[in-house]
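To begin, one chain is listed below as structure tokens, in the form predicted on its own.
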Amino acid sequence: MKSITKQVVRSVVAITFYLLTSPLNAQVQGVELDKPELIPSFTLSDKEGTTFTDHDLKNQWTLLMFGFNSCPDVCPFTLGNLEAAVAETAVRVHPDSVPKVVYISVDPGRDRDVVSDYAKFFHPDFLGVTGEQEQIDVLIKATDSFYRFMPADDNGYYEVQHSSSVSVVGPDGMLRAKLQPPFDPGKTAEFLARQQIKFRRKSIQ
């Protein structure tokens, strides 16, 4: 857990600078898909070996984000942003409809044993998983995301370029919207609540 804390603490200065220099009027930056896309079969797991699959997307709202634990700014900022947005959403929707946040590390070689602790550092209900590269790639393709391992330096350290968007998956396992940070927690909560209202209306038609 100490290594997780150090990783997050190293990001504080970068995040603080980002917050101070970014626009104060952060928007939702949410885009609803014209045609929802079904998330295909996949299997990931946490450090205890508990699996997370496409079946776990059913009957709940899920927010999926990709990253890696050594990320200096985007990942910790987005996870913190999500914590605030989900807290705001909880005020607007039924407790059973509060979205589940799932952080997926695209860097299993370094993060397999610590991804769960990293996600829970931001909120105890956040789920952190990773898995075999081909399983990660299934979700990357399905959510129109990307990642790229950069060349390692002389010390063996390498960065990972990756998309920062957050995928909104409905209770039917369909990708329904994308969020792009930074997003205003209140406005994002309203966007997510509207997504749920639209989904319920279509379900009863």
The other form holds:
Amino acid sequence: MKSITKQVVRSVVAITFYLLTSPLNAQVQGVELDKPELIPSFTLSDKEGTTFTDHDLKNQWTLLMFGFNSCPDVCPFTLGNLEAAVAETAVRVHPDSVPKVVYISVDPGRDRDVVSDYAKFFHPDFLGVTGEQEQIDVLIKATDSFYRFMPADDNGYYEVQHSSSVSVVGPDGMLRAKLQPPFDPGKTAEFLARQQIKFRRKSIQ
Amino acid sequence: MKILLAGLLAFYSSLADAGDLFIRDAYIPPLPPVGKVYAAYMIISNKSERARTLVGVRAAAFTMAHVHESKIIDGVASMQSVKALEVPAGKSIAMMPGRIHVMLIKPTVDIAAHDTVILELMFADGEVVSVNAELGKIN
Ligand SMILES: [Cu+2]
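Alongside the form predicted on its own that was just displayed, please also present the structure of the form predicted in complex with its partner chain.
Below, the chain from earlier opens the complete complex, with every other chain and molecule after it.
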């Protein structure tokens, strides 16, 4: 009888513990799309004239992040976390499947000449591009993202509100998932590795 | 001796002690040289028995300094100005990435990694507390 009571107490403690901790464990790092969507054609570039188009999405995994260089808090934090997440992913997947991070500035007016240097600072393999506003908008629309220029202050500084999620594009050029802040490196890597396994299984079928 | 002094200075500089307001772990994450807008983070502790309110920050090394809060609403990241940041009696407030930060616009001098940037925190009662934030540190 005593041991049963103990067991019940233990289970209650375990359940309570589970309930208390599960919301943290269940913290969403990524959301898979019900139906993958093809990214239409677009052309972006950096100041050296290196282009980044829909063709570059093929045969590799790509993480697309929108931001602007004059973003002091969220963008550097996201880029830093993506660097860590990609490093974590690299230990889980084949070297050919390590995702390419592409940082897209939605603020070409200020960032055109410096966007590639900005991205490379966070990792030498990161690509930083921008382009004509309408070309940026093609990608914004395709990834169901958003940005908006805010009015400038007395010093001419203006903020650009922008989507915080990161788009995951598969080697077939299809948008397959979205990553969400805080981009915990381990959990994000887990999510990406799982996406890749699912993708391969579907490709084999 | 020089090294020892430098060490001591480094130790003291990381802590700002102004009676009952303690500011620690002040840092500015690294940015590429093309980056012009920085963020500073720190922990402000109020050891007194009354609430204290941060109403502004001055930073001589930058054109502007603002206290901001980043928010993600419906998946969209934005920043709001924080005109008054209350630190309740006996409590601490932590500025951290993705949350409250001191936004520092356009350096007025050449700054490089491991430089210390002096930030002057202005409180509602007129008190000004200086803190040294190390540039290029990641917490
Ligand atoms: Cu800000």
